[in-house]
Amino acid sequence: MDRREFLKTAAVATAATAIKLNAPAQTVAADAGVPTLVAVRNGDPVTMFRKGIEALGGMKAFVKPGQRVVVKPNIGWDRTPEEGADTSPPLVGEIIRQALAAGASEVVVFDHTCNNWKSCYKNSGIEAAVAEAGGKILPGNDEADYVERTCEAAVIMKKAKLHKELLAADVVINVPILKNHGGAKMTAAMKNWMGVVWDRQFMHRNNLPQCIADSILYRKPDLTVVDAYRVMISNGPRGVSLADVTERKYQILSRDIVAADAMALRIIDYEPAKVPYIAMAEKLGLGIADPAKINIRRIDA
């Protein structure tokens, strides 16, 4: 199902409740109350986040006074923001500011990068955004910062080393960028969790889609915010040139990481069969993969 259908079809299974492309802002799916997922379009990343988080009850619905917060963006590549390989720096900064305003004692940001971590942090613009917002950015390149855990519920990855900051956090906010990926086909919410795991080669060698689903069992994020403003539609995850990137101006917010990826499929125009880890994660009880079962609120920013 393509992006246009994503915007037109409501979460309920009747044509009568379909949301049209010209629907007014804050059109709500049939179920009342706080939605499972908020899909925002046609704004800059900061504006879309402000509207989306408000629809989920505000940042205070996630962060309580005195809590330690981890924000996990994609900072994996030594690329500039325009190249669409890393999460939007202004979006990361806004999430940090709102978490601190909600009473967080500290907001920590890290990623296990693919390129040199210092270059990734600097050239992505995220290091500067974190500092300006009052957060603390930490490296993810040292094995000593990872703690081994086991998970019998995992299908394949029953043992893994995860970053100690993730394990110590009271609240975890997952902030991936949506893009094409050569191996996993799509990288967004769940694929971003490879950046909290030390031995990613194990995942690549042992059924990558299943290991991606397994990794979420170790620590589910409390909130996922998918940055789909600039979407890398080819040559991902690093990209070759600006021709790989298109502006789609979307953002997805949800407590359900599986639902977030299910909706991301529609923005990047992929069929579910192309990204099997979504169904695998649903089978593990990690969330909802069927869009017809997701209570969605759609907002025009």
The other form holds:
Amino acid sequence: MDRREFLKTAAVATAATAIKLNAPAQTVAADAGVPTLVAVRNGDPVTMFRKGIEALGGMKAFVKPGQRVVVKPNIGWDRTPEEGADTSPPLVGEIIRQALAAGASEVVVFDHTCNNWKSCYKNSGIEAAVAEAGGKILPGNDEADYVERTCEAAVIMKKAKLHKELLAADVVINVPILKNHGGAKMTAAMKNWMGVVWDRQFMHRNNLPQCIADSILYRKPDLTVVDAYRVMISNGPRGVSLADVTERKYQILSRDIVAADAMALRIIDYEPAKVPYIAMAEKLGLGIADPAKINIRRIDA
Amino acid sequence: MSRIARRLRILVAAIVCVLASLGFVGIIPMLPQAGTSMLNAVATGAAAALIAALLFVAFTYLFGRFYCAALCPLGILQDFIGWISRKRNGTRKNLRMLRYAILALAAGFALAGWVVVARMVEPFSLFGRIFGGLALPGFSLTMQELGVSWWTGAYTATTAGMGFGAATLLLLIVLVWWRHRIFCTSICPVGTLLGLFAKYGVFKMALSDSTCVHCGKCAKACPAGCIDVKAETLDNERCLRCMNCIAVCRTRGIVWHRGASKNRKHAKLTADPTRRGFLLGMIGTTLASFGLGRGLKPGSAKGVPARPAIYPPGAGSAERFTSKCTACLLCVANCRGNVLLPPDSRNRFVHLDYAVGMCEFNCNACSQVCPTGAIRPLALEKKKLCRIGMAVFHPDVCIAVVEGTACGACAEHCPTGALRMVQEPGDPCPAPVLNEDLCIGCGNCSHPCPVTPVTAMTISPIPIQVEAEDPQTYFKKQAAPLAPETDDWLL
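Same protein, the form predicted together with its partner chain this time rather than the form predicted alone?
Next comes the full complex, and the chain you just saw is listed first.
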């Protein structure tokens, strides 16, 4: 954390405390009732998001009027929505609509894709969904759009280039899709942050799980929405055929990116030991990994 | 003085410029071209190419070489260079021997399977090398340098590609400065062939017996140099139908006539006194080069061995591709993975280089755009099975094996499931295991591999492209059992 960032955080924290002190008692009580994590199931991604975000206090709890919002889905692959490699387009659209309704000045979407970015944006259906919802989709394939930052707290990735839109945003919403992953075993909330970093090869080369945990330090998302409607359970993260994808019809919403991954493990039915970056992130103080300590609200949509 | 025809020609040429540019960047299909259609018909026997070639020939037989003035991108480019250099024209020598020799050689070799000989003279290929090799990457680089946000195209800019493009353009500029469209009247084999049809065609142009006042304005305006006022001839074989002469003539001294009926006198004057000699020479040269080409037939024992490299899906084999590709670079410009490269010092043919990119699985653009049929059209589903190389794993440099670093970048990107990360008991972390049956050599493993300077996954060239096993059926056989249906919360 550099000085400017520290001052910013300090100022925000002070302001927040001041507001809390002045706020009426019932607001504080209502805050206490907000769970750490909301799990929704048995609905379509849009309905599940509507119920889930309501339980977290509504989009207004995250987005204030005039703020710049970045929504970061997984658009890594040149595949169709049915193939379950990229985040559900209607879900991305709904998040954008709600952010704009909450007063966001602009909602920007991007991903540093694995395949040709134009094909990914188009064939995933996300480009169309973003345009329809009134958001703006930007390329993430140009190194010139990435800005170098350093982070002392990081264990390995002490410097990294991050997308300028992410750094400029007031609010960042992480919208991954839950998948099996050949290298990292599971990809959901934290693994999706590789798409805001320029040099992925560095991460692969230098202890991938630790680098994934480190990447969150550069800009923690304010909200994570894990799309687990379609779950790729084999041949991930790209998938080979429709046989790799199964419908689980879940969604996880949380301010805590580590908790989101810790619970996503159970949807894809993996042991925590299999996905070491979750424990690493908890060690960095990025969130809670122990399910017993996570305040969960379960909703049937 | 009728300027309308000339203006119409310029308008059509301008539209062609726009359409050809859009074709090159892949927004619309490329306009059919006479030369590439002929080569395609010869190389693949494709009906569409044959019909296109016949239409060009039939139109030229009827009205003359309008194609050369209004539709050929290289012709339009030469007119443009001539226009900005204020090139002055005049009556030019008729270099029959040169153009017939080039046509005979090119035709003979092309018919024998060596379409590649047209590479240095086929006009669309030359234009492509300028546009796709130099102009497009140059424009793209400039736009990126200026930070123009609406420009999102990234085109492969290689030193060799830009160098060849620049050299071709320079040569063209020199030729235009020297003798304006001498390339079209004396070198271009497509023009020569069309010219022969124009020469014996239906509607021809000529200097009028009655209205021509021999002022010579037309000859000075003619970029082909095909008007000789003193001899009162207009050589329809070389005439590009640019309509410049009609535009400058004040006495309506240039007329259209049907065949040889009206201006018999002029037809006689343009007739070649040693026609038989030329005809024999032509046929002899064509047959000789055909025979030579057959002797060196692509793939024959006597043939030059093709350079092993990764060639685009649909190329068939190294031998086939290197005997057919005229390097127009249309595939290079349309390559979504930016992995197709122009010929360079190491490989004199269009090829893939996984150091710069990877072949996008969900894309068959190169095989769809190839105008000469050097890359056969492949349906997307077939292309996804087309093996263009074979992955080779080098455990001695793989960081998962050597350093125990859990990486998996290769398996992560593999689109066919040919690579997977497997952890044997005692291994520090999972390492890649290759199933060769599923590998198509697309380089999606090699390109993202973080090992430098030589990646732990490389792709070896294979001599003949074959169909790999279909992953859809392969994995259906061993699909993972689905989790049991349960009403309990999973979390």
